[in-house]
2 protein chains.
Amino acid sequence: MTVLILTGEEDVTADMVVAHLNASSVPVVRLDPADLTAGAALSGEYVHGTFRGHLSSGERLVSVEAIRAVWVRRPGVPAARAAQPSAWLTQETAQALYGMLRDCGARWMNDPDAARRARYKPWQLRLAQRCGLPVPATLITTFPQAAREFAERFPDLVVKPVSGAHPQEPPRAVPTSRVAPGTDFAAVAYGPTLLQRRIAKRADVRLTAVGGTLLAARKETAADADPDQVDVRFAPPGAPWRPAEVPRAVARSVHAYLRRARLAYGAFDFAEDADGTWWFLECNQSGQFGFVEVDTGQPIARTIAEWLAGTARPGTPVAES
Amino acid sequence: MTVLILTGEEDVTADMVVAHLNASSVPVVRLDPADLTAGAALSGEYVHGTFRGHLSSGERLVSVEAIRAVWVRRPGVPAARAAQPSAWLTQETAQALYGMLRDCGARWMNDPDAARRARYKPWQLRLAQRCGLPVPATLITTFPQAAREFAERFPDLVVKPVSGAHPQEPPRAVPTSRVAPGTDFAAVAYGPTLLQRRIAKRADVRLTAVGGTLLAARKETAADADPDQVDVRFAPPGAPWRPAEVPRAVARSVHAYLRRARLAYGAFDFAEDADGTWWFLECNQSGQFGFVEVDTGQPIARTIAEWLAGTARPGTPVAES
């Protein structure tokens, strides 16, 4: 009956969840996988059809079978802190440990296998429509002309990457942009460019859902804001987060696209047009939400330790759509 | 109603597939995510609720909407034939490809997501267990001591690794090798380390799993082999494959474990002992067959060529296990 944490040392986010997590006497095992084979150990017998196995970090030595729940927080790159790392060596660790999971019975937040596939974007417009939600006209493409059609359908565009961060070391975000008029796509051929269609938002929307439990959290836009500052990552800071009701609609096709996408996390950001109207924009099946806790006051970390122990309320019941 | 098949221009195996595609008018694209935005391009475009995606390949255009099945053979690195590729070019190109393809109503051999799971070598081993194949017993840790206990209890032990090949350029098998008497296990604290009872085996079996068929091939141990020769994949050619019966409860422990697995595809390694058990080694989820194929006569190729145009017998019925 224990919780795993698989996060790295310095992570005040985590921190919130364990406070929580202790406060109702729940044990917690945090493991870093760079630690492994330098103060993290793991072992795992396949012996006569049955399994047996432990992770060791820190003091705290573990059997596989007691664990209830898998929170995958922020784990680092498996063994990077060996005495002698290789990318060898964190192949094998990877797969020794990540291998050994899969599959021990316990609830996952999130699964890694799901947790890999949210992530492409273009799988997530495609399931957001799936499940009702209003989706801003999007191209994907390495075709000029297609750009430059889908330019002329919808002539206020913004520019986004395709995937998320640039890989640079420490990866870096990179930021949505307004596409300027006259924009001559000849580029898009050497490499897949995703347009899609500006929406004139009065909010953005971020709905922070934690198994059944859906959070909406909703930032204005300044009346005065630069038409051209899409990207409310980088723009300036501007009104707090507000907490926000969502609306009943949305509530039932989100719950659709988690148990699609078999996911208990999911941060999804929305941009609110004129009409109220939520436009999904992406799920983050690992973003933050210790900014919006703040703002709001609302309770995620206890939520997350609430489900992560097990005593969360039941999901919405949603009917399949 | 076409085959996508992803792989790189020099596939020999694929060519024998393509061919029998061929010969049944079956409309195949062949495409190498590597040349993508250099002779390959993609576009996807999400409007009103609905998508509607393109490939180009070579001379080829085709819908998305009308792949009927895709057969991730071997490809190559996206964008990595681009004219100016970057990490950050292959990221994007990625995601554009799969992140379109995932979903797109075709049956995969394999889903992606699927095959990635059914890397992991521990995960394969508890699955095979549960579906009720024979597996030797097995020890993957980073505790010394508990290697030592481990081979006290076997003591006739061989070593491989966790993972699949190492990953140098290009990436090299490691040989799975017998393990020394009075072997000292210290250093299992520096890497997980995979220790296996040997199997004395009569025979290596090759099960290759096509859907619903099962296609068996049997290698005899020569009776002079070095039992220090444990690998198959490193030895003297010796006897050729020759077909073999599958005994039935293999094959519904391997119809299980495919279900389970999510796989169209698998290629299962055995080793047959004295009695005539089939101990399971390994499944990979891209196993080459080719030389099966030329070895026993036995139609794998046209067998994958019939599941990806769909006209394959359906699968064997077996109950849930």
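Think of the rigid core as the biggest set of C-alphas that the two forms share within 1.5 Å after superposition. Numbering follows the first chain given and starts at 1. Bear in mind the structure is a predicted one, so any value in this text is a computation, not a measurement. First, how it differs from the form predicted alone.
When the rigid core is held fixed, the Cα atom of V210 travels less than 2 angstroms between these two forms. In the core-superposed comparison between these two forms, A83 has its Cα shifted by at least 2 Å. Once both forms are fitted on their core, the CA shift for G276 between these two forms remains under 2 Å.
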Contents of the next structure:
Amino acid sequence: MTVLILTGEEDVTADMVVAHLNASSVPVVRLDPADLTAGAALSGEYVHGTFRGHLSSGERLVSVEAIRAVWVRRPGVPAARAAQPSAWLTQETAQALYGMLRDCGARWMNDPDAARRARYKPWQLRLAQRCGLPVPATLITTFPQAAREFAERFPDLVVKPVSGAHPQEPPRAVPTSRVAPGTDFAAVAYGPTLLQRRIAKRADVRLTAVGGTLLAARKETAADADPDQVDVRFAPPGAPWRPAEVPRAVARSVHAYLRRARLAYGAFDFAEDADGTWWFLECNQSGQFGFVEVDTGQPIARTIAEWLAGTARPGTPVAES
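Switch over from the form predicted in complex with another copy of the chain to the form predicted alone, please.
Shown below: the chain alone.
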């Protein structure tokens, strides 16, 4: 049985998992949907009540029925590299590829429908609340007056994009920024704006969930850190990420989140305050983990490989608290 990885060619994070699969002699086919009709191909035959399908990428050919698991890592837009790309060809290719894979009996990390829904930050915040995770007071609005009233109730705010990315090509991350005192908020009328109470954090926490296994890492905030530097992704180099125990209440809520979201993988970001409370910020259903593994030595890539291969061990125990 084969593991199919849908991602681009230059994906170091996927490389880490492939290395573990190769070491375990698990067959792997790596395919970027962007290469379909130009370097990759597909075929599916529905005859006399049976189905036979095949995918090829480079020199690798796999029977669809032989696929054990599908890792939807960072796939490109279907048929984006075709000789004559178009929105119509992208739609046709997506229908063909994902339609064939849907009923092949493979395990998904993550199911495309679940992953698509999980990207919506407003949906994430509400699900986190329902699962018992502390969520900072948040407002998403196009009403300037609503933003002003929110700022009166919560004077120390940050602003972040609702989608999380800037619409350039390729998309780039937009940093979370502190809102300056006295901001007028008139510009809110021109597009949805996400305002959130700033957590005076003593650490950032990245919790990587793979099936039933939770691997958390913690990065302490320097005592002399600039309070306006709120986004750890853009902060100056500081303390490394260190392994962290997952509080039992957080573990229960994260497992509930994954179950309700129908996710096999999630990269959760939390801000830890002075009292030790982990405040939920977001869950990236295809988030990076390499930087955490390099600092902490946590076996995230191996755990993903074992899940894809169907040899995953029971989940990691969590701390009592």
